[in-house]
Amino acid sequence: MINDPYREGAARGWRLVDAARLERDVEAEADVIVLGSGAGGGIAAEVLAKSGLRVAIVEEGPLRSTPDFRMREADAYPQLYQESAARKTADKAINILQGRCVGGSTTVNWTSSFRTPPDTLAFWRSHFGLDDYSPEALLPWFEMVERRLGIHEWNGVPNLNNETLRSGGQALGIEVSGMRRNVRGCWNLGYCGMGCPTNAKQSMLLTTIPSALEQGATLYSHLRAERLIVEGDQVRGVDCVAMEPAGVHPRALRVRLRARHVVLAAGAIGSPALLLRSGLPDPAQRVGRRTFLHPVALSAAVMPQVVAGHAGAPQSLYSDHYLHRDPIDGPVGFKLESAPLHPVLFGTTLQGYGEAHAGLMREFPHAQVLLALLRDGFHEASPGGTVQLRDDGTPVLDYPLNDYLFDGMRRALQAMAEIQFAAGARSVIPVHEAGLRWSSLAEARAGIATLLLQPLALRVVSAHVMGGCAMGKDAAQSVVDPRGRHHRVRGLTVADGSLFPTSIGANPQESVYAIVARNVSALAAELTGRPAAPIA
């Protein structure tokens, strides 16, 4: 039996406030306000609420739950994604996928779970003074969130979209491994990106937020945090504006929340934006800087057999072969995975139009797509992007692509074409405005070697936004300390993917979960004078 935890919870008295339906301004108080309900906000809310604190959660997006997840792109993107899944960098060259709903990106993510890679942590220790960010020190926190969220080696059968990566890799002697996923009783449907309709995905929507609500937390949805309330050097709360039901425009209605402490978890574009709007001291101008994306290059293939890339777990196999070929601060490395295929995402991402495009669409059942996510932020030629504010206060990320990254993109396109042909592809099409349909490896090699790699020519996407409120020991180099506490004001802890001083080099959700669990447990202990309650 599939249930709707929110309907049942509401009947039991959960405090759910939909700001789209408020009739007047509201003022309220809590011990701690958590801004954002995604990976970081969800974990923070549960730790704090279980530790006995009165928590208010503020989420800009709507509360959508199990019965709303109808596995249709036309419903899912406008409701569950930032900017209707069409958020773009300032020059429009990168399409950014981020969640905007209760549960944040975890409600729509693909469930791939990795601990933070040890070489990334070593880089953080040596470059940013993050001394206690070692695999050993984080181990208990990884284990805790793995228990909490059912993260385990997935024992389902990879779909052919993923299997292509393995069979091609095997033929070439490239190691391909199985993924771990945060699912319990997964039906293997393939619609993780549109909200799980079977309650299998252990997103924040299904796990930590309900638990915090059960402890008496209040969840405000359709409520955009605009500005922190700061008195002297002490954060006292937050000013918010209600959103209209479609989530596009703000209403003329405000909510003012006060608290002893604010936990900022609006994600790696939303969190720096809130700090910028609040005008907190930032003498070294670090806020919003070094925002990373794992920029993704895509390679489509037409396979002889039916792949049905829309069905089955979106990601179940990966290869780190090209992450380990060069030193972490050398030429950019990339992780290889598969990309799930649905008509809108595929049809819009695929370049070209008219007959050529239609011809490929007709082969949709045979289509296979590999993706390479580039590990940005470890080399001086990879400083990431900058979050800026538009006149209306909403954020936009300026992330210039450059030759350092294009070099990685080109190697990635070559590697993916090679794997796809080794797996038997009939043709391979790099996702590039000038990408043709190549029917042999030799042709593809020569073609990719001469593709003009430029912003807007190569169609680049990202589903992993990180950084912008970097943690570090040195206040001139970072925004918050190694525990996420703001360097210059009191009463403010950042607890989401914006903390990362570089990209992760692996799908980031588990890094957010574990690091936030540790930092916010320390915060809860400080606020209550007792050890924090474990969440698993």
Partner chain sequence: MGLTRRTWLKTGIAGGLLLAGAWAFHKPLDRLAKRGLVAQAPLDGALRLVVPALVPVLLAGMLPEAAGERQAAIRQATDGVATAVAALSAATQQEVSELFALLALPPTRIAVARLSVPWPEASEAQVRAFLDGWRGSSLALLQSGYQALHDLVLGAWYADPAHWGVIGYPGPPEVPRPS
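Given the form predicted together with its partner chain, state the structure of the form predicted alone.
Here we give the lone chain, stripped of any partners or molecules.
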């Protein structure tokens, strides 16, 4: 029997408010309001609550817990993801997977954990004045969140979908390494993207949010933060609107929360959107700009044996071979990983229609997929995208794909095809509308060299949204200071991946955990007049 921490916590008196069930407007106060319950919001809530502050956590998505995770895509995507896992950039050229539920993307991510790469930190120090963002300065914070969240080398056996990366890489002399994961007692089911049904994944849903609730925090779910309450140059709270149970449309009921300080952790699209809606001063117009995605190109292969890419840890191996061949500010580098395979995700990402698409789906048991995650934001030709507001105030990301990025994607397609054929693939299929299939490396090399790469032709996806509220010393070039404090108003700290002035160059969840832990611990000390409570 797998326990449900929220049912048990509610029986002990946890303060859980489902705004979809409210019957009247609400006004309430706290010491600190945390907007968002994902990687940044979860860490912030636990640090602040354990330090003795009254915390209110606001989450736009629903509260779903262990019994709700039934390993079914049809249930998971509408309930746990932004826009039912179909969020797209303004031109529809990039599909963005982003969580929207208690725990945020940590509830649905694939558990891949990396410290911020040293070359990324060096770039931040030299270009953005982030002088104390060094591996040495961040080490104690990485170690603390690793203890807290069970981040460790995973010793399980990689599934064949991942093993193909290693066997192909070894045949070509390409280094492939084991991945660290934030799991305890993993059953190796392979359904991390639909919420962990065994409580193995150490997401915010299972760790920091329950801890904050145990300390007396209040969790509001189904509640959308609309605008910050600003009096003079001081942020005093937030105006919110309750959402309907389906989470799509707002209700008429309002919730007004006031506090000494607001921590904004609504993610790298949601956080800049709230600042834009609130009309905070932004004379240099930096809010929403330099938003990065790690744009991903995909290469599918048909293997002679059954791969069963739905089973086993979704990601357990990776290669940084192509990240370090050129300078960080040179041609765009890319990280290679495998992509978990489930029928809906596979079918909606794969190109083609009708019989051609059905033919590819019939080969699903033998399908293997590699992904190349591009490190964007380090070159002048990679300025990222811009978060904008639609007429109804909801956000959309405009992220133009350009020749600089397509050059990286072409090299990535070549590299992935070479690895897949070296691992024994019968055929390789770039995830591209041309619907090509190559049965030899020579065919693939020739085909990729002339493949038309343009928006909506190559299928591009992303699960890593970063930037938009960039930190830096210079208020003319950034939104917040190196500790996440807003440059132009008091009482507001940004604490999520929107802080990053570039992409990370690796799966970003652990970078969010560690950087937010450091910044919010400093905030807790300032608000209480004593050192922050450690979380591990």
